[in-house]
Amino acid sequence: MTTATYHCELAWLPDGRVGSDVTVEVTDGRITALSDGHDGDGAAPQGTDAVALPGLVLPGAANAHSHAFHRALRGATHAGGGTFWAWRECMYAAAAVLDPDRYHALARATFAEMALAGFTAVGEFHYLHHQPDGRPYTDPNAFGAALVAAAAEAGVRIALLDTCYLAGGFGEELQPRQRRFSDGDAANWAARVEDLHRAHGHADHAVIGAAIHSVRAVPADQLPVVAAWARSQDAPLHVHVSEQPAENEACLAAHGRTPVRLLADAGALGPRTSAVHATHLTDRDVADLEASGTHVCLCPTTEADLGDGIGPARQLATAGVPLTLGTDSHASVDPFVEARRAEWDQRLATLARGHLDADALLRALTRDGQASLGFGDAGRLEVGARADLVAVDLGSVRTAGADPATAAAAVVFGASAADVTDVIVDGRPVVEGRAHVLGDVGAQLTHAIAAVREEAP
């Protein structure tokens, strides 16, 4: 039995209140007791060996949408302008040179960067499966196994969202550089993922989920197969949805329906499903998402970086659609930047403030984000929950001046990943005093990214 006690100067509690002098007792990775003092003097309980966590302590954030290998692209795709479709060419070049060993090193460093930022779980939308010519490795799940191992070493939980990717577009064959993404059909995909689930789905730090890359990459008659596998395992199912207007136009031309309606007709929506991006939606799309209980994962910095547009976050929230947040292409790895960008983008679109407040954004980052990845027992500071604690400095140049009444808003709208001082994941210290247990994460990123860029055409 492993036990520990933490004393939080301030803590954001499930009712949205910031409590003072909160003591959290942890046994075997779970919160077993939580007491809230009200004197606010920040002193640790007398006569205990509690570990002091100064500043504001939050539950662990969930990065609900990640492509780990995209981290190698940061800063390298901005020459010449263009659109998402131009950026995609750079992405294909990076994907072409990866093997399981290179990907393991890059993902481990990328996941460690997430931990330093306060993410305790990641939803890895994984579609890089085979050798460049499409032939399986000796272990057909070598890439998936590398990602699960990378997350364990970096100290974060992973929902490995194994992605079905079968076509180059509506009615189009795969391009040669897309062959390594494909299993040929959804039945083959399901058989491979079943093996992955048997091998890794029972690890405490891992969930094996499913993903439909997009309705342009999975033919309509194959969508129900993926949805059925996710239902059979009670697993999360994620899908890129309406990321660009061109996707919607092509879907309407091919099927006479929007992507959301096509997914609804295939039985792919529901409380386990996350529609990623959902940037260009109709009113009926929003109604379908709300009626089915589907999550929507916003990735504001990627959507801005790629020029994809501003999604209807306010309309979705008003309709009761649960929102989550992801860093997607890792133009930035910072939960607070993603959160405030979601609100600020709505301000830019509407010329008004106050659409998503600090509590709503923190719920998206924590409780709802964790649940969307299959970690429904995380994202809350309460007895029985996974012991994920993230301490944020309230004395930095970005957060100075915060008090208990303003701490949550000061962090959401002012803090950065650099203000995260300590991170405990499932009761295990992963970041202490802004240092990760793996050591110099910057140096590890530098080495792993160089190994990709040196080989990329």
The other form holds:
Number of protein chains: 2
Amino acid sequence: MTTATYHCELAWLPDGRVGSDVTVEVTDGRITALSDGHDGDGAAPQGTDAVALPGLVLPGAANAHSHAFHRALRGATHAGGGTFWAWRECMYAAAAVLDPDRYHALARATFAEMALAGFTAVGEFHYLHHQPDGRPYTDPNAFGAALVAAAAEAGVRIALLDTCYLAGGFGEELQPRQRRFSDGDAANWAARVEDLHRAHGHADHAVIGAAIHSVRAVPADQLPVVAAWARSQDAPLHVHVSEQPAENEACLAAHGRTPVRLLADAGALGPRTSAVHATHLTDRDVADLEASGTHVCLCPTTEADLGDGIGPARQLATAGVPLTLGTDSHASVDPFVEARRAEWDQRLATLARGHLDADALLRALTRDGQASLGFGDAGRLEVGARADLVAVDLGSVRTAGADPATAAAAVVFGASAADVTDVIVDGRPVVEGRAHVLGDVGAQLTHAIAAVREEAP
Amino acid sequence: MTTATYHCELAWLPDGRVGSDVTVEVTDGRITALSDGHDGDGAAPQGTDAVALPGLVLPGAANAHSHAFHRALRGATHAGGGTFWAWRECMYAAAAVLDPDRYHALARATFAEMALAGFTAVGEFHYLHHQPDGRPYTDPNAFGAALVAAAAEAGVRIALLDTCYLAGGFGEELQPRQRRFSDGDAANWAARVEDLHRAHGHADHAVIGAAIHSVRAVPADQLPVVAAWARSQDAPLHVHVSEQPAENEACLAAHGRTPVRLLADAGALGPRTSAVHATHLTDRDVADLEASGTHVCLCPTTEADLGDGIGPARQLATAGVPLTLGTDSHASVDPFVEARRAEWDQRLATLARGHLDADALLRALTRDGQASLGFGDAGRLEVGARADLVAVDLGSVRTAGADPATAAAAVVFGASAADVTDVIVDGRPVVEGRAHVLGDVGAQLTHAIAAVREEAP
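Mind giving me the form predicted in complex with another copy of the chain, seeing as the form predicted alone was just shown?
Starting with the chain above, the whole complex follows.
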């Protein structure tokens, strides 16, 4: 049994209050005691061996939607203009040259970048399964295993959302570059994922979950098979939904229903499900998401970068749909940037302020984000929870001026990933004094991205 | 005569090319020689005393629109929701308690934050002139002098855009909290500014320019007086234009014309003029801005934070209107964040990519931004220009993966202010190894903001 004690100058507590002089005792990766100076039950650090965490301490943020290999595209897709669909061609070129070893190195560095930013868990929406021509590797889960290992080495938890991807569009064959994504049908997908789950599903840092790439990529008759597998394992099920108007139009043409309704009819919605993006929704879609308890994962920077548009975040929140946040294509890896963009985009769309406040955005980043990945025991500073602690400097040029009353808003609306000083994941220090235990993550990213680019045609 | 030589690993050159191994010789604050390794005329640093600037070196960015005291509001205005107009009440409360000494300390720290981010010049849109009850201080330019001194100490150039502010709205008296902004009429304003110009207009680091707060705050018959003073001094003239639909509606009701047309009719547009925001424009407004050669200053983060809406940046650029960028209310002080948001907001509004590319955004930040402040000899790496050099780390977790072909886009779309390592302004090193010559700027901001908040009612 290992015990450590942390003394937080300020901490964001589950009731939304910012407590001062909060002492957190951690035993075997869990919070085993927590005392709040303002409760009058012992403000000072107990003993001299408490580790001081200055600034504002948050529970760990969850990066609820990630495609790790997209990190190699950052900054490299802006030359040509075009649309989401042109960007997708750049992305396919990167996907075409990855193998499990190269992806392991790239993902480890990308996950370490996330840890440095204050993310303690990642939802990896993983559809790169097979060799470029579609044949399985000797280990058909070589990529998935590489990603699970990469997360462990980078010190973050992973929900490996193994993605079913079968078609190139409604009633369309796979394109050649999509072949490596496909298992042929959902039954084959489930059999492969079942193996992955047996091998890695019981690691403390990993959840093996499911994903439907989209209603474009999984035929309607295959959707219930994926949903049934996730249900059988009580596992998270994520799905890209209505990111682009073209998807809605094609779905209506093929099925006479919106993507949300098609998923609802397939039994794919519910509290374990996350609808990713959900940018172009009808009022009926919002009602279906709410009624089923489905999460909606916003990826505001990616949605801006790809020109997806501004979704109905305020309407969803008001309806009671739990929101989560993800960095998706990793144009930026910064929880605070995603959080404030979610609010700022609503302001731009409505010409009014005050849609998602700092507490709501922090809940999306932490409690709801973690729950959406199957880590329902994380994302809050309370006894029994996983011991994730993220300390944010309140004295940087970006955050200076914060006081206890405004600290949560100062961080959400002003901090950057560069202000995260210390990150503890499941009780293990991963980032100390802005340095990751893996060393120079920038250099590791440079090396891993160069290896991918060298192979690109 | 002092000479220094810098060796830039990569540098963004005036033709938009990124050169490798660029050597820059600086004498008395000007670039006196520049050799580009790719020209074959001497790539290596000349002699052993060249200072190495790793990463991508940019000419200095101009923060073309600033209200320095708004820095005290960062993170502190999000609780209540509401609109731009509710936010303005928070801002007035901060303005009410400033005196020249407190403002000097706050502005110095805020300008130092700008230097750390890679801004080498600031356009300070300054309307806080008098005592709270409207009476002049013993030195009627005590505030202006404090701001000019603060910039010098922080190591950045300043265009002090002394602002005429006379009315509380179209045909409306000043509100009590607006009294300290007013000189009574434009002739009094001009007389005071003339004194300020005599005292400070010949400092190498300062330009004394003019501003019309808005067509709301300066009656139509007073506009030509302000424009005439700026013309007589060949000085920049900035004006808030059409930030909010309510301004347009009130202007149309009062004058039967849009704000842009009213300014055009008053002789207030032209190449020395910057229309700040220009968010809600008619096609005729765009044509008037283009025909007159007026700059448009976008402040994307502030426009998001205040719910102003997304302006027609693409339309303006296509029409040939030179764009500049400013951090305005300082919700964020980061040139790269402003630049990419300008493009990303266009993507959100149009659902397509590729409106303002990295080169266009860097030109707005540097050459056009500097020119809009009266520093037409700055903002480009060429012989004869002011020696502003800003080095951006290409090996951080944010920028890793950049290569010479993608370096400009990697910085514009991926870097943060935290990636700026070295800043030289007019040949003077101001930031070295991410540290400002003034020391701990975060601590100075904390102290200065606390002093303002202590006085707040």
